[in-house]
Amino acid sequence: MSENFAGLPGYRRFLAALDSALRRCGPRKRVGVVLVRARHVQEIKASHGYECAEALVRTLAGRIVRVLRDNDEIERIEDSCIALILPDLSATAQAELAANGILAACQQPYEAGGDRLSPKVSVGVAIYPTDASTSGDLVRCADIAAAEATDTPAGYAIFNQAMDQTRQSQRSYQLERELEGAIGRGELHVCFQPKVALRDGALVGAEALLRWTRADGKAVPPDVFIPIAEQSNLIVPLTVWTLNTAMRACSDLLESDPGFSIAVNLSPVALNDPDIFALIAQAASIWCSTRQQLVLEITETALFRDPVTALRTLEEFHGEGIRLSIDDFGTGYSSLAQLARVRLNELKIDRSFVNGVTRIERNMQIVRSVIDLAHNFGLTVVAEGIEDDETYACLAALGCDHGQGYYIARPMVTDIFLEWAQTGRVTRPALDLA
């Protein structure tokens, strides 16, 4: 769906208009969703004027509506695109007898301005239920298929679950060729999470997060580049980027306090990768006054797309005094048994368990019993996900070493970060932890 028809008050109608005709559908009846969009639009305007362009886009709907049933329904929902409604259907083929008409009735020639112009249609058609069950999934499937019919013959398409596919294939792809150069045009940044002590609220390392927003202004959720980056070969230079980009940041923060460190994730795939230890071990040498400054957190399921390589560079990092943390702790597979294979520094207690830890018993009993294991293996504990004093203070009295969340401060950038790290650390009055 294009990310524009939310605003439009020719969208929120259609939308309405639609919500009901898919309420009165009777049993083995079907509605159709059909959106027919005028190509070249910009180009007319550019050639023949704003006017030009718009009394095409009504000439379109006028012609449209004459070989429309009379219950079907028809509106303009954005400026190059007409939305229309086709109730009570008893097979999909008369939604495709609906889009040939729809496509010879504009394919006539077009008067402007002298000149004779042969509009041209891009014509998709969603079905309800067998395409989506919802109005806006209707159209988004519609849309989908009208993008598909731009490179078909026919000049329309039916809507089918492959499409879906090949577009989100697309657009990783597109997305894939984009992140390629986003280093270079400037649009990666790292924020950076403070991590204190519980007991006072000391400032004692950041989580370095990649964010990444596009030329256009708009922001790429991580959620959505990493698995990119880790698919294609862009996930090792990311983070080494990120780690060198973090450390430079702070390395007034590093010279000064050899107890900050800085964290940064590593993912499965780079974990794997044959030079991976070479490029952080480098990164560390040039940034960091001790090895341990530097923290590289893991998930427990990296342990498992390939144990044996794993496990070697985990130890390769161990032998050069990085830290290793575990992330999201109980969130994946046998923790007790990576807790004996790997040597940690430390543990995160996934969010998942701090979110309740004052509200849900269970929550506090999972808690206390990781902190306590976790200190007898000798590791540091930090819980994720703080939001609330009595989170913060429910947690320190629990014995947990350290925090982070949005109650200590949500992610910032670096300027940002830099001064909070001087004047705004968390104090806390001390606590009676006896």
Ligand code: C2E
Given for the second form:
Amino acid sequence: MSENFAGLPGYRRFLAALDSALRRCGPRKRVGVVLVRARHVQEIKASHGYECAEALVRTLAGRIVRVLRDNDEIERIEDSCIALILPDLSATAQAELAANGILAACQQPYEAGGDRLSPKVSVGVAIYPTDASTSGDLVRCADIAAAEATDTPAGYAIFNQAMDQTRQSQRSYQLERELEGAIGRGELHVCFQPKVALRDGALVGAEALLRWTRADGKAVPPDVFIPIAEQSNLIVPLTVWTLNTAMRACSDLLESDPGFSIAVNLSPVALNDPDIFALIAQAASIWCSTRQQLVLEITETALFRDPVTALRTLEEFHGEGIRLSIDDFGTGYSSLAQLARVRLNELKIDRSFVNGVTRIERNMQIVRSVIDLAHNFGLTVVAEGIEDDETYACLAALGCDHGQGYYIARPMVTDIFLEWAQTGRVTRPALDLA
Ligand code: C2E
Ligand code: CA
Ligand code: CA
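Right, the form predicted on its own is done, so what does the form predicted in complex with the named molecule look like?
Following is the full complex, with the preceding chain placed first.
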């Protein structure tokens, strides 16, 4: 049993000890993971001082040690959080018994500077292999249960999947509420990632990528908030906002260079919205010198989710002169023959094939045949995710038309992108400043 209740290194030690307990776990046995969160530690720090709060957590740890079995393990993984491993359990009920014992021991009164405190803890339990199979996931499950325990009279909770779903839907509901007001609060902005002609490195366009930085300074990745926007009715206003913002920011470039285009991602939900064509066509009429300066990037899955509506809308875009690009090509299941039914202009080879094209023969074969086939269909081919000079040179040699990726430039905020576009290089770091 570890007597060392240090801060964060404790968490790493705990995960290592848990990994080894999981490896030792016999066929019909279970391992219990228990998190004990001391509550009101901040308040105690404020009222009785840091030393008192620290002594309280240490005392709780000492009390817990006394109710544990010899082969149980204990580690302080955070300021106010103690984590336990209960190996060799035959039934979940044993972990419940342990949780009860821990609670009773922790709730004994505690003397602090003449005051008698009644320590409060929340105890969460997760069981291997029922709840999760890896150490990190088990801790996460126990943590969710501990948060749930705060609201229960028992003071402890055993993890169940419903808790996880409830938490996740609460979290996305909260994000959805915040996202609703994010435009108004100025928390959204658009970054630009250049697309260049691989032959000579000339700038041919840029992909507009949406960024959300919340009021607390934390960035929420698009992979998280785009699905939330899709589930609510926010994706269409967000798409239109992104398009208008991106085109306004690049209006000088659009005016001076008819060959320059802005690509905007069109999610499957947006593509199937009845108003989307009119909204996008209107934005294009405001900002574009020629409609070909707008490219809509659509994934394969978007095309086949509701093919009748999708194909009709894409026909409308095509009729308007707006260009269509198939994004992440290779990750879906469509063949180029199926795609031939759509009036596409561009195909973007997914970065999972591009990455490793110089090292993995199979990637090289796939990329080569995609380029040849796409050219036969009259499509411009873009390789996304080019991260080094060898990949760049290899794709150029294979006849790929355009490229995009960290090697060329990362997504950049407007000012830095415009400078990059002017000079072909940046004087400040080309970081994705999201
Ligand atoms: P995507 O359309 O495939 O966008 C390209 C993603 O790859 C971007 O991530 C970009 O930062 C990243 N990337 C670019 N070059 C490289 C590289 O060399 N290596 C690697 N590893 N990654 C590279 P980001 O900006 O996080 O966007 C993730 C996804 O979120 C996008 O994937 C797109 O599906 C979605 N997204 C972003 N902005 C929007 C938006 O305005 N509307 C919609 N519907 N989706 C968006
Ligand atoms: Ca894209
Ligand atoms: Ca992509």
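Just so it is clear, the model here is predicted, and its values are computed rather than measured. Residue numbers count along the first chain shown, from 1. Take the two forms, find the largest set of C-alpha atoms that superpose within 1.5 Å, and that set is the rigid core.
- Annotation: Cα of residue 291 displaced by less than 2 Å between the two forms, core superposition.
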